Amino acid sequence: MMKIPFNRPVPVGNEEKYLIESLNSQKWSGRGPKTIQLEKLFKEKTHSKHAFFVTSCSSALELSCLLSGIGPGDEVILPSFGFVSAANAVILRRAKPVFADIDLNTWNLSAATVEPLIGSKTKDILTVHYGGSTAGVDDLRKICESRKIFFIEDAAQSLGASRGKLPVGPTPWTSCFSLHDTKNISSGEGGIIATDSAELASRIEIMIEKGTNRQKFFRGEVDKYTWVDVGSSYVASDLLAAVGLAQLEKLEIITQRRMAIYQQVREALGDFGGRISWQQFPKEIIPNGHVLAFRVDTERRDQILSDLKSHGISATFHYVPLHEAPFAKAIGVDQSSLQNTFKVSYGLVRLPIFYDMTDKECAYLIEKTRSVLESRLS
């Protein structure tokens, strides 16, 4: 029996070379030469005007909430179908998360799911690019522009994806990317916060340096640095940046391979006569092959996952709805039913996908998944 892990991070180029250079540079802390190179390349790849390498996407989301200025009494609309970091970023500012449903086809927030929840206390809208998809983003941006609402894009899964002719990245507010071990481009741990706003970028530079103007001091713009704003220790090590830089240099190659695997599996499985549903991407959106998942009836999902694991395939579920979580109940978050979130969360089957998946592994994945589906969905 072949065993296929859910994820398998591998070096793709200059990781060892850059890491040794960083080790020998005597600059192991943050904001070193590899960090500067990583940020420069990220801006080139995504067309973003400003980008900062931070400790995680969670840090980027927390920074975004700091930038928006939310606090007690404010509300932030976000999907219940998402990772807990987004909700935590809101809770840490003592604002209230208002969980919205998702579109059943795109698995993202949409204007239709968000607009009924907007009120006088709404200060931010936070959307998640599930599977690298920016579905719904354009309409949500229009809402935020017209109502003066801060818009945060949780783009943890989106590096290498594109919308129209532009890569995911540019925004007048903030986009938050992950370079975690499980992502297409990885530094092990790490994240990037991007913005096209010079004003926001100036504050981010201070906030990631514990609220000090330390970088201005290093550039010779002030004769000493001091505490000038709220902040924390969000700067990531230059050693991590070295690994991330090597990975980012291969962004196109990694994306191409992952998309080839994604398309091969999706086409081979089909929709089983309408018994499985795939995430739908509007025609202008090109995903990056980060997530390989389909949806089945909720009562059959766990059986399918169990069967796949019996064949050595490390398939899994994804997000458990945040509004149903114990902590959400403890703080009194509205427990109203979000039907689409329920159907996607409890019906999702997420298959393994990684850059160096071999053709043999891919064929085995297709064969066994088809066999399981034929057995469980007949």
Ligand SMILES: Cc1ncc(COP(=O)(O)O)c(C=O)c1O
Contents of the next structure:
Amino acid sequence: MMKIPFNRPVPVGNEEKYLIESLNSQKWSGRGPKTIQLEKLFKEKTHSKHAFFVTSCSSALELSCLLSGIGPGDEVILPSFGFVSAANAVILRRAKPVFADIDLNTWNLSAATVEPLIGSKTKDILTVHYGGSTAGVDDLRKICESRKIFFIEDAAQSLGASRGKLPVGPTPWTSCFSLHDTKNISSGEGGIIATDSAELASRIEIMIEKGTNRQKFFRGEVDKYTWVDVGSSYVASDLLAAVGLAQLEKLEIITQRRMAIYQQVREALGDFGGRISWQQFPKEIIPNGHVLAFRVDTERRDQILSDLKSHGISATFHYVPLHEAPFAKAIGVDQSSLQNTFKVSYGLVRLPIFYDMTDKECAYLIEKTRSVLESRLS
Ligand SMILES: Cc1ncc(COP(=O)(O)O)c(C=O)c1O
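Form predicted alone done; form predicted in complex with the named molecule now:
So here's everything in the complex, that chain up top.
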């Protein structure tokens, strides 16, 4: 029996070389040469004006909530079908998360699911680009512009994805990327916060340095550095930037391979006579092969996952609805049911996908998934 892990991070080029250079540079802390190169390359590849390498996407989300200025009494609309870091970023500011449903086809927030929740207390909308898809974002941006709401893009999964001719990234507010091991591009742990706003960028530079103007001091713009704003220790080590840089250099090759695997599996399985459904991408959206997942009847999902495991395939579920979580209940931000979230969360089968999956592994994945679906969905 073949064993296919859920994910397999691998070096793709200069990881070792850059890591050794970094080890020998005597600059192991943050904002060193590798960080500067990583941020420059990220800006080039995503067309973003400003980008900062931070400890994680969770940190980038916390920074975004800090930047938006939310506090007690304010509300932030976000998907329940999302990662816990987004909800924590809101709670840490003592604001209230208001969980919105997703669209059943795109698995993202949409204007239709968000608009009914907007009220006078809504200060931010935080959307998740599931599987790198920005479906719904244009409408949400328009809503935010017209109502002066701060818009946060949780683009943790989005490096390498694009909308029309533009990569995911540029925004007048903030977009937050993850370089965690499980993502297409990894620095082990790490994240990037990007913005096209010079004003936000100058605050981010301070906030990530514990609220000090340390970077201005290093550039010789002030004669000593001091505490000038709220902040924390969000700067990530240059050793991690070295790994992230090597990976980012290969973004196109990694994305191409993941998309090839994604398309091969999706085409081979089809829709199984209408018994499985895939995430729908509006035509201008080009995803990045981050998530290989389809939805089945919620009653059958767990059995399918366990059958796949018995064939050595580490298939898994994804987000459990945040609005049903024990902590949401404990702090009174649970809500009545969100039907599409329920169907996607409890019906999702997430198959392994990673850059160096071999053709043999891919064929095995298809063959076993097909046979499990045949036996469980007939
Ligand atoms: C949508 C989303 N947001 C945020 C995160 C958190 O990323 P990090 O581990 O870099 O903090 C994840 C991680 O899986 C995620 O999927």
